[in-house]
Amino acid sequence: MYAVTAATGQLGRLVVEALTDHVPRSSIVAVVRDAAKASDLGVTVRQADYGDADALAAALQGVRRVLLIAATDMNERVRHHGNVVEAARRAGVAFLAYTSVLHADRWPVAAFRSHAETEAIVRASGLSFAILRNGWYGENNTIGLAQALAHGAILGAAGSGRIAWAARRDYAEAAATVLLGGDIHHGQIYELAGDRALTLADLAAEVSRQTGRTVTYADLPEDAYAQVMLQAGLPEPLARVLAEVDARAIAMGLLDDESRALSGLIGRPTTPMSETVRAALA
């Protein structure tokens, strides 16, 4: 039995489809807080939330690997990641698999550094496990492509720093392939990214080429993004975030990487920007 936690996520959906490919949709648990949106997953549906241990451990029950899909919540992050892996030690699960951030021993900002906490919980658990430390979607960045056209640019923080994008769907084909090997993958801490990292600007020559229209890449100060982000309603402690990534991340480096070992879990390149671009576009 598989288990995937937030499995009506956004990439939760894609890990389930992807093991889909590989066993019986009988042999997969989706362990969720909603069971009501997990009706179309076409696998055993388990309701529990990260921040209830007992029915955490009641939905892992049979389960051999269980993959932890980060939480959104970064306030509770910690707390909650330690409560799916005690219920992992508590229902007998052999072997667990936890999305971190791509290099998330080195980030600076602290609303990220809950992965690093909750890789040593893992560590220390006495599970067999792996770290897939997930680089940064390319749909991270299209999601805003329709505001970016109607004012001609894309805002960041992030300078000239390179960003190694893969899509989602890349890094859920990677959670798959390591949770189906299981304790083949034992003690592994991937550094997951695309085959080739580009800059923002790169992104607004690639969407300017795709539609005819010339968009920018406009780099702010980091508290002028922030602000822009606020304008347009987002959340303060979002759009602060938010901010800080460009800045403090990806401006030093940490989201791009060179290794290919995302391509090298799913056996093929991973997607290349301007088909993301293409697919956010239509």
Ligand SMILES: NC(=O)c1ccc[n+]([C@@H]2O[C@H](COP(=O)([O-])OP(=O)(O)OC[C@H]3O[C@@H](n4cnc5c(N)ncnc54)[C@H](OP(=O)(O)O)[C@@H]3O)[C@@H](O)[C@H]2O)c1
Contents of the next structure:
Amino acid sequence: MYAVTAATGQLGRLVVEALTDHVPRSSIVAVVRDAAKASDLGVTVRQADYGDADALAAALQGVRRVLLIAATDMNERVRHHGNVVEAARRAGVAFLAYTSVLHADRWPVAAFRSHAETEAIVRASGLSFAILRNGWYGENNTIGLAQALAHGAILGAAGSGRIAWAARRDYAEAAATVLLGGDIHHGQIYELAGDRALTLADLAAEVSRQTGRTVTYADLPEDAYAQVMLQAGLPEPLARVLAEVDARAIAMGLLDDESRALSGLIGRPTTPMSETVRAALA
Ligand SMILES: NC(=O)c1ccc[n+]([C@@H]2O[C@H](COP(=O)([O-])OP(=O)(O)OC[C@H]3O[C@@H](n4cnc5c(N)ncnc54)[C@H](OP(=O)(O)O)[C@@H]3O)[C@@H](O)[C@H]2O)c1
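Mind pulling up the form predicted together with this ligand next to the form predicted on its own we just looked at?
After this comes the whole thing, all chains and molecules, with the earlier chain placed first.
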């Protein structure tokens, strides 16, 4: 039995889909907090919130390998992840893979330290494990394309920092590969990123090329970028974190990586950012 947590999320759904290409649906367990949202997944659904350790242990009964997809609640994240790891131990799970962040041990952004803290919990658990240090989803930077086109500008505070974007689907396929794989993955820390890194200025040029409209990259100081997002209606903590990510992580090269571990795991080149842009424009 293979279990995927947060299986109703965008990444979780893609992992479940990738698993169904290789194993029967009856051997896949979707662990979700809202079972109603999972009725279309076509696999076994078990309900458990990350905050409920007992429900998690019950949901993982009979499961041999589990994928823990990182929780969204930044304030509760480490506790939530600890609950899943402990539940996996109690349920006798043999192997746990955790979706961390690229170069998790080097992040200066406080909200992202939860990944390194979770990795430590996983390592100390005694479970056999793998860490999937996921880089940036290309989709993160295409959701705002309509606005960028309306204003002729992509805003950010990342300077000329390079981002090795890959599509969410690429990371999902890698997670499925590791979940389905054998002992070779045990104890591995995979730095997962796209084959080719681009800057936000390169992204603006790509959008211009595909649309025939002029879009440039406007680089702002961290605080000014946070203010723009606040004025656009983002909650203050999120605006601050996103500006910090640009100025303190992307600008420092933390979302760039040349290991090609992601294309190695999925057995094909990663999805180029041009394709993610094309899909978003369509
Ligand atoms: N690498 C990147 O670029 C990147 C970007 C964004 C996020 N992330 C991280 O990767 C994770 C997956 O990304 P995604 O795009 O799939 O996010 P998403 O679409 O927002 O999905 C989040 C999932 O987490 C579930 N969830 C939230 N709180 C929960 C709780 N207390 N108990 C159980 N489940 C809970 C949600 O359940 P419901 O469906 O019930 O809401 C949903 O299934 C995110 O949670 C985040 O940590 C990474």
